[in-house]
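Only one chain comes next, encoded as structure tokens, the form predicted on its own.
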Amino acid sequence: MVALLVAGCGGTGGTPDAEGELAVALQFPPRADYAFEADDGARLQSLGVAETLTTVDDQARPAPMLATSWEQQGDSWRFTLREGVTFHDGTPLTPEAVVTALSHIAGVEAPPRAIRDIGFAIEADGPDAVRITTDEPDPIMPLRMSSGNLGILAPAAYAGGGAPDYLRSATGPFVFTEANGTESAVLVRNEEYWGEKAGAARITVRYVEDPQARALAVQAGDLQFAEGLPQAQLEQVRSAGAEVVEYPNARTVPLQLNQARPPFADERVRQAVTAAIDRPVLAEQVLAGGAAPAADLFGAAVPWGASAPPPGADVEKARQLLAEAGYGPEKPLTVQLWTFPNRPELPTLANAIQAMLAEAGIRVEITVGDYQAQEPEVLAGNYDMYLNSRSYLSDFPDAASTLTSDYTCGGSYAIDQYCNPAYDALIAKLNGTVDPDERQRMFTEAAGMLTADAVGVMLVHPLNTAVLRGATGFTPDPLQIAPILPQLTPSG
């Protein structure tokens, strides 16, 4: 599944020491204290601290973790638990323990998304497992229990009543020993694990939100491990000796066309936009090969996305398609585009696309924004070209609340204003769909649905990005479930 575009993941030389110590820094701060139902509650996932009670594998199907296997009763699912699991406390881990967890997490005001009004429930069924029972029968749900939102924590994190206690109290290869708000976190291996042991002894984890900062750090050798650095710090970082590793990222970058009013109402607009934009160049060369050229909505950090890459620009092709829609010098085509800056790629893309676009006999007006002003306005359809960044993949790797919330025709997120009842009814079929491998059958098909009918512009996958320098064993998971550090061992 990962086409690593840098070979060799394994470190930078020397000697593993698995009594070594690392130092690492992670992008994303905790904004709310490492709750699961914020959107950094997978933050104990990735750290290799809490665990779920399903996984997935290489394939993105699901796979044991805390439960080793799990059948369909109707309208509920038995996952039986596996044996010999103790909490950080020393608990063991029993099917009241996993009840108490998830009915914590249900109940709150806010549950995570990948259990949202779907009417779950859970129960205690025999002494090694736990029944979940939904409103619907749920295709899906031994995917939906890798959400690194649904950890499971000893019953005494619960019993203040209030928001768990993390510390000490989970099942997972470390043990988190200490918090210290957005800043850092101490975590200590956990010597009574089930699994596969972690490979430092201690990690001590910084927050660093500035890429330069944390560049800097990797250059002085006060880190041994650092991701998201951007190409502009990787030669800096290459130079001081560490390992770059990139691979593939389950978001893309689209340009979306407001299919709801001309000039984008015409299918034959949107392929002559498509037909101008040299989707290679923009990765490549824009974007100085900090992305893939998208040849479809997913790509290849999922199995059933495109590997290959899309044709470059043909832009007497686009000429064409416009001279057939009614455009042309005597009547040249003017359209905005709106993007925004809070990912600093966009911009840039924008300002790519509005020369290539010209190329054709396209005027592009570009309007840089804030995103929450905009989201309105283009969810309503008042506006014509849209640059965006969106992650394909909601919580757990299963593709159809993606495809349902931005391209069926009732979509709550449908900025293309796109409406097919072929489409709908694929999508309606796939939430009825219990089979992986069929679904993903059913996510290529619906990928080139929205090819076919030219609903926007899938431009480009960024990459994601990772840097050793001192260390070794790292192991990219695109899906960005299997957990971070655990995988680490120091190296002199």
The other form holds:
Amino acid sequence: MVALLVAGCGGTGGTPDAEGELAVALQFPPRADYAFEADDGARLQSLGVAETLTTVDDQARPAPMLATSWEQQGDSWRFTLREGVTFHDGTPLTPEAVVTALSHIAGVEAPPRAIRDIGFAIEADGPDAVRITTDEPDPIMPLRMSSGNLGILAPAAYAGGGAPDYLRSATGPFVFTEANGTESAVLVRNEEYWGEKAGAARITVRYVEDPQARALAVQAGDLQFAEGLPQAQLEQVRSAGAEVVEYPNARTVPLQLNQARPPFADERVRQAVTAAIDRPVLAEQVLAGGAAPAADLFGAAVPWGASAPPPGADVEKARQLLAEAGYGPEKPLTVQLWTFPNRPELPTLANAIQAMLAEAGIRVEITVGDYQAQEPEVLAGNYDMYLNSRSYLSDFPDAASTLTSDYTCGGSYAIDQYCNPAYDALIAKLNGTVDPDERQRMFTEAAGMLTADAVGVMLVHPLNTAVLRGATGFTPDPLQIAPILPQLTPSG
Amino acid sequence: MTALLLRRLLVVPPVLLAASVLVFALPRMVGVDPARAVLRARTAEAVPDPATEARVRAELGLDAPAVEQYLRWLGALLRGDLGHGYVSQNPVAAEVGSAAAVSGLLTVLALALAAVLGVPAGAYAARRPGGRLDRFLGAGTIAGVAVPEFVLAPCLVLVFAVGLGVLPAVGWGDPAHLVLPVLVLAAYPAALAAQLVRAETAGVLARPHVLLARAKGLGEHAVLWRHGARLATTSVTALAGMFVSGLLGGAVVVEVVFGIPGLGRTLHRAVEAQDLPVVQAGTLLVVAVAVLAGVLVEVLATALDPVQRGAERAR
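Okay, that was the form predicted on its own. Show me the form predicted in complex with the partner chain next.
Full assembly next; the chain just shown is listed first.
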């Protein structure tokens, strides 16, 4: 899946230099000082500093990390720990250390979603295992444990009682030696690492929010790796000899349609909007190839995502459906479209959608406003169309959370106001389904139901980008669980 | 001068008190719930659980009446306790202090460079209004005023970092990282200073007492600096006072483009995250610097201007 979409990951060639250093730019600075429970709580995992009990394979199934095996026993799961792992402070990984770490994160004011509201409890179970118990038997505990929010630090890191001290206290291939707020961080290779050692001896991570600045810094040779470059910059960095990697992102841009009131309470109108929008054109022309056209909620980032491209526009069909619903030249349909500018592609897409719907006879009035002000209104159903951007995975590669919050009757983020008992019944069955393959089949089925009911129009799946110049070895992970930096090796 | 300074400093506390009311009230008037914003930043939850939201609101003291919240905040402020950031949970004093130190350094260097470039350029251009140098500098200063930072910064990076490879494109911590940001920040005040000095000096050089000084045999260099440009220093000082607070807290574009952990970027990020303690402390600091800079500029202007100095002595 990934291989098909990766243009190349070899940097600029050259001889790998395992004793060399790298400077890299990441897009988002750590707003909450690397706190595990925060929005960017998986940061220590992506840097290759902190590790979790499990990770996932390329089919989004749980795989060993600090735990080598696990089994469900009634309402608990027993995780057997890897032998011979030591923290960066030299202390060994023990069941007690894991209990200290995960009890801490479970006890914070707002615990991470991966373990919230499930009655999470953990205890040591013998000399080499921990037992995690929940209120109800939990089918996906091994997947939950891959969340970067559940990184495990040495017991000494928690001794202060407040936020854990992440410097020199994790188990990963990099030792976090220096944190300079939201500006930079310094990582040094962990020579005692239990697995494959990091490719660079030292990495300076710079947090550069401006995409143009990241691109220029790569061209100038200040950085050997940068993530998140806009399409407009890609040719420029390619011409400077940088390798560009584009890979799927577990995110969808949906055009949400309010089904709680006319006109979108009528499925024919929703179908008309779907038919009138040319998703391949949006992805390839309007966004200049910076996204893949969406056939349904899930894209190529996950194994259960749709692989067939969506159809192009069928304006005639759209007009016909509108006519059946009672709209036409005598009774034109005018709707409001709201969106927000934080994601720059959204206003651009809104303008293109306005033009496409005008072809079908729908007049669209666009309002670009503040998301935080819009949110209560759209959640209350006081809108027509809402152009949103939404990650469909929540901290670990399982879609049950998004499918529940966004599309079940009364879901906490049910902007479309969709309510279908058959869909709810399908989602309810997920609670008792342990087998990852069966769960993934059910995710596909749920997405199919949403498409069949025209619950909004899934427009595009944005692509992630990364560039290398003077480094090799980048392996993109659309699931964003595997660390980015340990594979990078300086090249001459 | 001391009496004038003391009189002006007496005005500072009430001004800062009034500013503190505004700084406290304005973020609360935009209608966004900080508790929800904090939870969103800390948990990534699109719609936080209402019980958690209420608990966080109570913990942060956001459920108390606004007046009580203000008095509590003001009391802590007077004790030197700026609290902790809602999002980062780090001490605000350290967060704002380190960012202000970074921006302070940039501000001082940019204004010094602007003075070093702008004042002589304006003075020499004034020697022969309409001459070749005057026309050349006139075009240069128009460009300095007109070209925005978000254009100038990438252009300089393209030339000096990408093209010539002599300076870093982004980063902070090395003296080389200062060069391009300081050049960008200095461009606008330098151009304004040059225009100001040029206009004032040209006016002074045309006055009868300067002609008399020339007739007495005073050299051109001495005429220029003793009679011409010296009088423009009052205006240039006032200009510097205006720029201090703007550069300290408002150099967002330059700080973002060059990845500099300054006050502008910190405040911008805090506003986005509704991190009220950081927003309030940072804004108040910028206001305090602006007020103090205003006082100093007034005192300096009086000290430099013989007419004002005499009037002050006569009080």
